[in-house]
Every structure is written in C-alpha cells, then in structure tokens.
Amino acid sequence: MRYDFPKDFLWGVATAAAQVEGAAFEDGKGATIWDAFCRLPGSIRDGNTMDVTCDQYHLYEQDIRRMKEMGIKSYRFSFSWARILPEGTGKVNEEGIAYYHRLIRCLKENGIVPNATMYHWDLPYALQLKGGWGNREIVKWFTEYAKVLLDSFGDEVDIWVTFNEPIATWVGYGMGLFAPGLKDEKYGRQALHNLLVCHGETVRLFRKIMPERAKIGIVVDVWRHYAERKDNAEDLAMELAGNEIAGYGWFLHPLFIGGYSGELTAYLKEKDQYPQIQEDDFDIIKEPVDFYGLNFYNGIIDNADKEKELEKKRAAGGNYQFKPEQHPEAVYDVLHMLKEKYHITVPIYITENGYIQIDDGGQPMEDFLEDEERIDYIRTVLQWVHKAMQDGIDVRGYYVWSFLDNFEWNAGFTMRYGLHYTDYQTLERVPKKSASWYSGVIASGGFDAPEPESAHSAILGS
C-alpha cells in the first residue's frame, strides 16, 4: 500500500538546546539547572554532563549541511534561556544572540525553515536560586525573555513554541527526577501552574508585536493510558491517574477547555496541592494558539498486578529498566483525542517522535547503525498519521526525535533516539540506516507498507 503525504507536509527533525549545544559556560553563558542536578552524585544514569554533549554550539554547520543532504525540510531547535539572559533577566548576552542569529541564517540559506522553542527545561540557575517555576514572579522573567526572543529573532523565525513537555517542570519539582531535584508535590502543582500562566502571557504579548505570518503554539507530550481490563477497578485506577492527574489532562483541558478538569480539581483538592490561582489566569492560559505540537512516543497498557510484581522485583534489588512493549497504533487513537475530547481544531504538527536504542556502554558503534527496529518504528507511526488525516485530523508536519544521539537528561548518554551516531569521545556523527531512510521517505513524499497489523484491543478495540 502506498502512504502519501500532502505535498507541503514539513518533514523534520528535532533538538534541544541542553542536549546538543554543549559549550555549557562559554561566550557568557550562565549555568542553568541542569548544569547543577548534572554535578549531583546520582542524578544522571552515567554520571555524565552537558558540558559538551554533542557540541552543536562550534558544529552546528556541519550538522546543518547533514541535514540539507537528506533534504530535511524544517529543524525544530530550542534557545537556552541562559545563554540569552545568563541571570534570566537583566543584562542580555549579545555572544548567545549571535550565536542564533548564526544558526538561524544558516539553516535559511540551507532551505529549512527554523522552528523554535522558547524553553525546552533549562531554566536559568540564578532564577532557581529566587524560587524558579514556583514563584509566582517567573511571569515577569519569562515574558522579558520571551520579548527579548521576539525582538531579536522576530524577523527571522515565523514558527515559535512557547513550552515543551510541561509535564518536566513537575518531574523535577514534584518527583526529584529531573532538575532542579526536588521533591515536593504541592510546589511541583504550583509551578505547573505558574508555567501554564507564562505561555497565555507569551501568547498575548507574541499578539501584540510579530507579524500576521507568524504562528505561535506549545508542545504537550501525551503518553495515553489504557486500563487492560475494563472490569478492574485498580486498572481503570491507573489509567486515571496516568491520563488525568498526572498526565495530559493536566494541561489539555486548562490550554483547550479551561479551567483543570473535575478529575484533577477533585484530587490536588483532597490531596492539599491545589496551587494558588488569580482571577483571570485560567482566561489567560486559554489564549488561543496557531497550532498545536504533539509529542508521542507510545501507548501505555496499565494492569494493577503486573505493576505490583514489578514493584516487588525492583525491591528486591533487581534491575528491571527494560523498554516497554511498542504501541505505535496508539498515534491513531490520541489524534483523534485531540479533535474530539479537547476540541483542537488548529492544525497539528507531530513534533517529536522516536525510538530508543539502549547503550550500556560496551556496544560498538556498528551495532547501533542498522537500525531497522527504529525503521519499522517511525513507518508504523506515520501509517497510523496518514490514516488520521484521511479521517479529516489537520496534520501538517512530522519531526524525529532526533536528529543525532544526545544527552538523554537522566539518563545520560545511554539512550540513543538519535538518525545519526554520535561519538561522544572524537564528536563525529556517523549515518544510520534510518537516516537513510527518512530522506527517501521526504524525497518521495511517502513510502510503500503494508497495512499495519491489528492493534491491541486496549488501544484501538480491535
């Protein structure tokens, strides 16, 4: 069967600024948090840091030139808000504005249209010495950043994002996971909130002084949950909390509906995490958008007792980090979420989708460039896409994540999601077989496949 793709569909790929600039206090730099939950002993898988990571920051016109070969279409990157503003406000550093004013030119002499993210989880160390995400004074300091971006880049950049994956402030401000490293549920609740505020303030002020052609939207991960048995309340328990509490809901509902979600009000109510709230923020957050980015990665079946044996084998000291099962099919089910349930009716850009290679360490390089699990992977996705958009969902763009191995947060450099090898010794990028892949699948605007096989009945009832 044949896949086609409109003809103006915008292939990409995508980035962040902390997992591949590296130059992490170069040309006036300040340190972010990650730059210190790095230095923490335990937070990162590997011990490793972003000092260098992938070296964008010196290399970024090679990896460009990578990226005009294989006739990528647009590259979704993110600024670094301390490379911007090194205390997160005040004093702008005219070395960072250069150094994307470089990037961004470059990419445009190459034919690929630029797609920035404003804020990718690197906040400003200065500014988590002041309270970071749960001050409500972070709407002041974004949107003077936020302004210093438009200012400067206004005219060069017509697609802007204003968040990526919220859900990570909370990782790292209510589960420890993630920087800054705290612990603290009603705090982590209060600065979800306080985000949610500064992308409305963004929308408004980005209203107020860019040009009619440019877009603005934010990118919400949704790791959708299926409850495996319908009839199993410690199931159905789970697939709740994964959706609702500490999932999607939490900002699909206020960003497309309003307000949080009787679900969720009805738990942070009995659970005293309710986060302080003014008058109009729920009117601000709801400022409309141009598009919305989807990130998705899998669907997730929750069943009770298989969590609760597993519970009980990582207690015991074993070490069970293996991936779970893949369910591409789920890409299907969310888009037509998004129309229905939430309402979306701007257009949708796929903006981060993926497949992970694990690396312990010992593999050598040739094992991680015949990458056909990768293949199979991304073509089931965009199967899945393409039937979506038959069905009338407006998706106008798809970008791998990534476009070469990088720093995986946590986990260091033992995940691969990237097209190309990374050798994070002598910097060099090395092609695997998906990259080239991808470039045949844009140069002919689709692919041959045969029809996906059935879906879990979890996910798609069949």
Ligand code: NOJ
The other form holds:
Amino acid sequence: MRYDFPKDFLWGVATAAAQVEGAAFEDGKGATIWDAFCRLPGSIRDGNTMDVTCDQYHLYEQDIRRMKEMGIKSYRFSFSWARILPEGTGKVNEEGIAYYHRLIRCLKENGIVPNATMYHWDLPYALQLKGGWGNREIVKWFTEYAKVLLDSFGDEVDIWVTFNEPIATWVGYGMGLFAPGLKDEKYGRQALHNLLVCHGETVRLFRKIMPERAKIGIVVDVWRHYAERKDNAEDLAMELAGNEIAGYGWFLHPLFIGGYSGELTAYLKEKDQYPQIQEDDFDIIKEPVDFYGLNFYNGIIDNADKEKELEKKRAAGGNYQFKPEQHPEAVYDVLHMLKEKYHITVPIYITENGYIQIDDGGQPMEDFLEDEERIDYIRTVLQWVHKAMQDGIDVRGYYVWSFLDNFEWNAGFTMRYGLHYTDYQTLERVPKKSASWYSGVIASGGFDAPEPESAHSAILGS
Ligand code: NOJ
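Form predicted in complex with this ligand, following the form predicted on its own:
What follows is the entire complex, opening with the chain shown before.
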C-alpha cells in the first residue's frame, strides 16, 4: 500500500541544546544543572559529561548542510537558557545570542524551518542554588528569559515550544535520576506545578508581543500504559499510575481540560503532596496554545507479574523499546485519545519519535550503520500516524529523534538514537541507512509498505 502525506507536511529532525551543542563553558555560557549533575559520581551511566557532546556549537554549518542534502524541512532545536542568561536572570550574554542568530540564519538560508524550544531540561545552575523549579519566583525568572528570546528571535522563528517533556523535571526533583538529582516527591510536585504556570504565563506574554503568524505550543510525551489483565487490580493500578499519577494525564488535564484530574488530586492529597496553588493558576495554565507537540516512543503493557523482568531490561538500557515490548501502533490510539479524551483540536506535530541502539562501548561503528530495525520502527509509527490522519486527526509534521547520536542524559553516550552515527572522538558524523531511507520518504512524500500486521490486542482491542 502507498502511504502519502500532504505536500506541506513538515518532515523534520530534532535535537536539544545540552545534548548536542557542547561548548559548555565557552563564550560566556553559564553552568547548568546538567553540567553539575554529570560531575556527581555514579549519575551518568558511562561517566561522561556534556562538555563537548557533538560540538554542534562549532559544527552547526556542517550539520545544516547535511540536513539540506537530506531534504529535511524543519529542524527542532532548543535554546540553552544559561548560554543566553548565564546567571538565569539579569545580564544577557551577547555571544550566546549571536550563536543562535547564526544557527537560525543558516537554517533559513538553507530553506529549513526553525522549530525552537525554550526549555529542554537545562536549568541554569545559578537558579538551582535558589531552589530551581520548586521556587515560585521561577515564574518571573522564566518569563524574563522568554522575553529575551522573543525580543531577540521573534522576527526569525515562527514555531515556538515553551517546554519539552515537563516530566523530566519530576525525574530530576522527585526521583533523583536526572539533574538536579533530588528525590523529594513533595518538592517535585511543586516544581512541576510552577513549570506549568511558567508555560501559561509565557503563552500570555507571547500573545501580547508576537505577530499572529508565529505559533506557540508545548511538548508533552505520551507513554500510554495499558493493563494487560483488565481484571487484575495490580495491573490496573500500574496503568493508573503510569497514565494519571506520574504520566501524561498530570499535564494534559490542566493544559487542555483544566485543573488536576480527580484521580491525581485524590492521590496528591492522600500523600500530602498537593502543591501550593495560587488563585488563577489553573486559568493561566490552560491558556490556549496554537499546536500540541507529541513525543511518542512506545506504548507500555503493564503486568505486575512480569514487572521485575522488565525492570532488569530497562536497567540494562532497554528503556521499554525492544521486542517484544515494542508497540508502535499505540501512536494511533494515543492520537485518538488526544482528540477524544483531552479535546485537543489544535494541529498536532509529532515532535519526537525514534529508536535506540545500545552502545556499551567497544563496538565498531559498522555495527550501527545498517539500522534496519530503526527503519522498520519509524515506518510502522508513520503508518499508524497516517491511519489516524485518515480518520481526521490533524497531524502537520513529524520529527525524528534524532538527527545524530548524542548525549542521552543519564545514559550518556550509551544510547544511539541518530540517523547519523557520531564518533565522539573525531566528531565525525556518518549517515546510517535510516538517513537515506528518511531522505527518500521526504523526497517522495511518503512510502510503499505492506499494511502492518494486526495491532497488538492489548492496545487496540482487536
Ligand atoms: C525525550 C527527550 O525529549 C530527548 O531529550 C531524549 O533524548 C529522547 N526523548 C530520547 O530519550
């Protein structure tokens, strides 16, 4: 069957500042919570830091040239707050501003649409010293930063994302697995509430100062959980926890329906973790956006009996994404849920989707270049996205995570998501098979593929 996408479909690739830029202490950039976290022994699987990563700060022209050769239509990147405001507030670092001007100009000269995220997890360390996301003052700090971005780049960038995957702040404040490495659930819940208020206030600011052609949205990842045994209380509890208590519902409900869901409210009150909320907060958070960004990686089947086994796999780096835990078809269900449960009617971009190759070191580059599994995975996701579009769901674009292998947070360099292999010694980028496959998809506006085998019954109920 032929899968054709609309002519103006935005085919893209995505990265984030901390993961690809490097130049962590160059040209006036301040330290971030990740620069500090990487230096805590035991926090990063391979003990690496983000000091250099892919060095895109110096090699951006080369990367953009490759994107252009591939026919990429849009590049999703993020600004580093500490490169713009080294102390988080106050003095602007002109060299940081100049870098992003160069990057954006180069994209535009090559006909590539910039899609810019304001915050992708790299809080200035100076603000962490004042309490970081848990301090309500962050609403002022963040809107000051957002204003600098909009004043500096508002003429050049039309697609803006306030936040990428808010949940990461929970992983950092509530679970201790990401920067800043705190394990305080109550503080973490407050941090996430404050972050959502920052989002809403930024959308309000945007409406005041930006022209109508510019669009703003937020990116929330959805890893939808499904109880394997619908009559098993433990499986159902896992499903509820994964979706509502510490998953997408925590964000989508206040953003698109209003307030925290009944299930989450009851849970937080019982645990004495309900955040401090000011009177208008829920109205601010619900400020209408122009689009919604979906980061989709997988659906998750919960089975309390098999949980231990799965935990082991995840600890070994599987991160739910290997057979038989692959459920690319869940994207279809998720897209329907966005419309039916959360009433999301604004356009949707798939702002990330991708596939991991584990690299525990010592394997030659050649082992990673013939990435047929990545192609299969992406193709299957796109088939289900296509099907959802046929049903009338308004998906406008799709971004592969990632353009090139990069620093995968607490997994360091052990997870390769790239369409390009990155040699971290020489900084050479080598295209994988998936890069030429994706480029072919873009050139022809789609692909031919047999219809997918029937969907996993636990997900689609077929
Ligand atoms: C989520 C994040 O936005 C990105 O930073 C991360 O590297 C990918 N997904 C893969 O885990």
